[in-house]
Each structure stands twice: as C-alpha cells, then as structure tokens.
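Coming up is one lone chain in structure tokens, specifically the form predicted on its own.
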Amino acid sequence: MKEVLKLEDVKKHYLMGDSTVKALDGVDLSVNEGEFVAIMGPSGSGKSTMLSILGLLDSPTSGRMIIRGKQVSHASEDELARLRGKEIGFIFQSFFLVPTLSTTDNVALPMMLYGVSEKERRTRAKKLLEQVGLGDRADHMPSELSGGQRQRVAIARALANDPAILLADEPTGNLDSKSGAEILKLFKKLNDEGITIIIVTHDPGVASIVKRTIHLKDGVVEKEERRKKE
C-alpha cells in the first residue's frame, strides 16, 4: 500500500521556566492509504501536540513529517496553508459550521479557495451530503439540524478538496451516545470506501472500529494494537 503520511523521530519540546517539557519525545508513525487509525492516551500524553503537528498547525522541534512523499516539517507558512487546505480534512468536536450558510454552502466553502466554479462546488457539495446520508438536508441551515447531523455536514465539508487524510479531533465528544455511534459507523463506511482516517480521541468505543490504535504516554508511543480482520 502507498504511504500517505510518515513521522520520523518527531520531538516537540517546550521551555517552561527552567524546565523542558517533552510533549513528544521521538515519535515514529507511518500511515498508508486506506488505513483507519486512532491515537489515544491519557491527559498529558501528547495527543493534543500530535494533533497540532499532524494537522500542520505546529512544527516539530526536530524530526520529519512527510505527506504524500513531501517533507513538510518546516515548510513556509504559505505552503503549510495550502497543504492544510488540500491534503488534510479537519473534523472538530464543535463542528464549526457557519450558521448563516446552508449545509450545501458550508460543504462548498473550502472549494472556493481553489478556484472551483460555483456550479461545480454546489454539485460536489450535494454529492458529499448524499455520501454522508444528508442528501435530503441540502438546503437546511445548521440551526435546523441535530448535533449528529451537523457533524455529518462537517465530515462532508472535510472531504470537499479530496484530502489525503481525514483528521478528526474528538469527533464524538459533543454528541449523545446514539449519535456518537452513528458517526463512528459513518467513519467506518467512509474508510471502507478507501478514505484514510486518523482519529484523536478519548472515546474507547473508537478502538472497536479502527484498524490500528496508537497509545501515547508521556510523549512516546507506549504500544500499538491492530484489530483482527473480521
């Protein structure tokens, strides 16, 4: 399988007074096309720092990050912004939908930055809404949707520019148990369709559907588990 993301001996250290905090202390990770990975660990394990580096929101102190064969650890701000928009689809706990835009326009929004025509944007947005089970909500406003439906819109939006990876930060954190389970089923469906997904989460239920679980502790990979094939 083709490798889409790789971390090589990634470290992120912070100075706090006279002390050095080793948020990440030599992490190696390789993710292939079509994988479904969860990154888990207790508070202070390095998950948030890992998320920031994977999402190109922060740079490592040392080590390398490679996306689709391109070394991006210390790219320019302009290049990082382009990569964030094209290579990584973000899904957040709090959805971050624009309340004054319809679901279709929310999903189409990321495509505006890359010169996609209005007609093509709306056509693709509606197809993505159908893909996440919301084809009948294309003209609704976020305020007319449940929490689970809003997260589905956010997932469709994350897919808008055909990213290399979907990166989800606690995607079930603001949902009730039923809605959370439905969102996890949707992630599994998308992964079965070939989409590469990384979820950073506290939710132990995620481990039952992903293919690999990376456990962080004190800034290092404590262990890795692979789910047996069904």
Given for the second form:
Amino acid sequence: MKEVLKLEDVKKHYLMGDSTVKALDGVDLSVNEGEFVAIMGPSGSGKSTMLSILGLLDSPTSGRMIIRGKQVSHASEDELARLRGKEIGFIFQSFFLVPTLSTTDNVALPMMLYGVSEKERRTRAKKLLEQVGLGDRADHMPSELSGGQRQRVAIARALANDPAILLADEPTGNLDSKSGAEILKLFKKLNDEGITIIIVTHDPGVASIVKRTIHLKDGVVEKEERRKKE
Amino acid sequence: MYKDLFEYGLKNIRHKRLRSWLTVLGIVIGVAAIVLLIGIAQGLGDSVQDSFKVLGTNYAFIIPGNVGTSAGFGGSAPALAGQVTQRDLDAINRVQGVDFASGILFGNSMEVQYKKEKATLSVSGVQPNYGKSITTGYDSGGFFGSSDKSSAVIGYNIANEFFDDKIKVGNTISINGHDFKVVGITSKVGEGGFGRDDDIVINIDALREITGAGRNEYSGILAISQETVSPEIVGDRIKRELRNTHRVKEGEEDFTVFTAALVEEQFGQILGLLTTFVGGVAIISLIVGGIGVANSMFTSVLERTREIGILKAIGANNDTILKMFLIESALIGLVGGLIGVVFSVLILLLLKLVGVPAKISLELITTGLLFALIIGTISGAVPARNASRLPAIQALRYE
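Next up, the form predicted in complex with its partner chain in place of the form predicted on its own?
Entire complex below, previous chain first.
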C-alpha cells in the first residue's frame, strides 16, 4: 500500500499569556492510499489543531509532515497555498460555497486557482457533479440548493484537483440526520472508488462506517481502532 | 488566470447590484464632471482663438497711458496718463515692418438717431486708410472715399439689431445732429471681433468737427504690420520708437502697445486659470467617487472574510486574493469611467447643438477613462492588501 500522508512527532504549542498550551504534543500518523479514517476526540483534545495542520492552514511547531512523499511542514506560504489546492480536498461543516458562483463554477474554482484551462475545468466539474449525484444541478446557485446538496457540491469541489486526501471537518454537523446519512453514504462510495478520506468529527455515527478511528486526547493519540472488512 | 479573476470580479459586482451601482455612480459623476467641464473650457478656448483668427494677428493698437500688461482689460485706469499725437503716428509710419498706421478718435456718448429713434453710442472717427484694415468684408456696400466726410460705415449689429427698423446702405443716420449716409455695413464677425459689429465709423475730421477735438489728438493708433514680419517684433519696434518720441525710459512708458499676441496671451492665461479651476473641481468630485470605491471595497473585504478564507483553503495564495480585489475595484472604476464618458460626451454633443462651444477630444476621453481606472485601483489597493494578508484559519472562523 502506498503511503499518502505521514505525521512524525508533530507538536503544536501556543503561547497563552505566560503558559504554553500544548494543543498537539507529539502525534504520529500514517495514512495509506484508499484508507478511510476518522479522527475523534472531545473538545480540547487537539482535534481542531490537527485539522488545521492536516489542511495545511497552520504549521506545526515541530515535527514533520509528509504528503505523497514530499515534506511539507516548512513550506513557504505560497507553496502551502499551492499544496492546499492540489493535495488537500477540504470539506467544511458549513459547506462554504462561494455564494456568487454557480455549482459548476464552485466546483471549478480550485482548478481555476491551480491554472487548469477553462474547457477542461468545465468538463471535469460536470463529471464530478455527476459523481456526487448532482448532474442535474450544474447551473444552480448555492442558495437554490438544500444543505445536503450544498455539501455534495462542496465534496465535488474538494475532489477537483484529484487531491491526496479528502479532509472533512464535521461534514454532517449542519445537516439533518437523513441528509447526513446520505453524505456519509457518498463518502463510503467515494472511498470504495479508491479515494483516501479523513473525517474529523465527534459524531459516533461516522465512526461506524470508517475502517479506522483515531482517538485524540490532550494532544496525543489515545487509542486507535481498526475495523475488519465486512 | 487574469481573465478568470476578471470574470470572478464581474460576477461579484453583479451579485451586489445596488451597492455596486451606487459605487459606480460616484465614479460616473466624477468622470462626467471632468470630461464635461474640461470639454466646455477647451471649447471656449478654441472659440476665442478662432475669433482671434477672424481679425488676423498682424496688428498693433497703441493707446495713450500705461495700462500695464498684467492689468488685463478694462480694469484699472492708466497709471501714467499720456497722449498719442500726430508725431507718434508719423513715427509709427516710419517703423520698419509697418504696412500702414491709422489714427483713430473715439467719440463717446454720441447721440445717434435713425428715423425717429435716438440712442447714445460711441462713434469712431478714422483716417481714410482705415478701410484697408477691415479684412472681414462687408455685408453690403463698402468703405467711404478719402475725402468723403458725410458717410458712415456701421457694424452688422447696429444695422440689423440695434434699431427697430433695419438700417440699409443708402439710409441716413444722424450723429449729434449731423447727417451721415450709410455707405457700408460690415459682415458679422461675432464674439471675438472687438466690437466691430457694434461700431459706427466716420471720417476723423468729421468727428473732430462734431466733438471739437484738437487736430493733433488721437484716441489710439492702429498699426498693421507687413505679412513678412512678425507682428510681435513690429510691436517691439513701435514701442522703442515711441519711447524716443516720448523721451521715456523702458518701464516708464506713458503709452501702451497691444499686439494680437499679447491679447491672445492674456486670454490664454484667463482660460488656463479657468481650465485649472474647473479641472480641480472635477478632480475633487472624482476623488470623492474614489473614496466611495474604497469604502465599498473595505465593506466588501469585511463581508467576504469567510470567502477569502475559503479561497485560501482551496488553493488561492495571497497574490491571487490581492489581484482579485484589485481587479474588482479597477472594474468598478472602469465601468464608472465608461458610463461617465458616454454620458458626458452625449451632453457635450447636445451643448454643441444648442451653440455652446464644447470640445470633444480623444485625449479628454482617454484621460477620463484613465483617471477612473487609476482611482478605482488606488482605492482598492489598501482593502485588497488587507484581504490578501488575512490568515486563512482566522478568515474561515469569521462569522
């Protein structure tokens, strides 16, 4: 199995007044291609910090992070932006679509930022929308879609540049249980198609569909569970 | 990439229609003010220059007293009183480059009567060679003969507008009780003709008889220079010659020599001042428009903090965000500029139609557009920079 993501002794310390907060205090993690991982933990466990670091929105204080064999922990700001666009497919709890753009344009946005030609963008955006079951909503505006549909668009957008991992932050947190279940089903389907997914959540329902759950507590990995293939 | 960012900006402007249009309106007004006001000022300048061309530039007019060159027209009384006499006229006639010189006597407040109607007007008494200086032609008739002391040449307005009945060649007018036969009516010259349209010209000796002015005395001398010599040089020579006859030093002249160049220069100064003033007013309104753009962009950055976070999270770097916002504000400027230019050009055309001198030049249009673009970009610069520097996580958490 090919390793797509590796964290080595990653620490993130913040200074809060006089005291140092150790949000992450030495995390090791290895994720292989095609894995479906949930990162869970109570609030204050370092979950959000972990998400920021995995999403390349924040740099660790120390330790190494490697994506597809490339060390990224101390890349320049511009390089980080490029890597975010290329290697990380970010999915947010509140969807975060750009309200002024149609679904197709939203999905095409990461490709535009990455410099993909317009023709290619449109073709791929259409294909991705079909892949998430929204082939018939290509020209709708986000405001015309339901929450579940918006999250599907966001997932299609996250897949745009064929990233190393899909990184989802509480993807069902803003959805009713029915839409939430459908989104999880979609994640399952995408994972079956070979896409590597990491979901950061405190929803135990998510844990029931993933193959591997990592529990964080006080900035370290407390325990890890692997589910056998059914 | 730029094309994409351009489209992105356009979509965003369209999305917030009302506010965008209000911002654009600020620029529209600024640009329209610039193009409109400067267009009118330039048109005015051109029309004044055209009217100078009507009379030609090869003349100098010498009057007694030093009005100073900086005093301009019609303002201060002569600082040094003096006289212009037959001696001066003879001297000027000898100056190299002078084609001919003609003494003129003004009769102010003369009672002019046509049929039953009386009016108080000024009358010019001129020497017979004055006829050669009327190069703008006659509506009808011509100049009176050299010994003809009972004829008059009148301006177009006097003939056609001043009295209830129009005066025609052959009619008789009376000046202080003396009858004069109208033998010529000059063509309409218009604004720049120094009153030629309102002139009544008779023989100088005839006027002397009416007013009792001395034989030697002139109100002014008109000197026409030869085509081959620069009128300014001739003007300087006349000045030098008159300093000799008047026995005065340079700077202490008790006479004034007006040349077309001098008159034109003074008009030019006034017009330049006018254009600067009007341009200043216009630029102020454009700056106000620019502040509108800046305000709109600041609000936009604030409102779209989350969007900036999203864009950064999905791969936009600082440079892209900066360009995005800059292009958007430049677009607002450009759209405002385009509308403003179209709007003001239409008004200028309309003004032209109703006879207001207005000039529409490509330079003016380009300047208006450029100004709008620059103001838009500058106003967007600080908000755009602020936007680009927002840390992604912070922007994403913004509520």
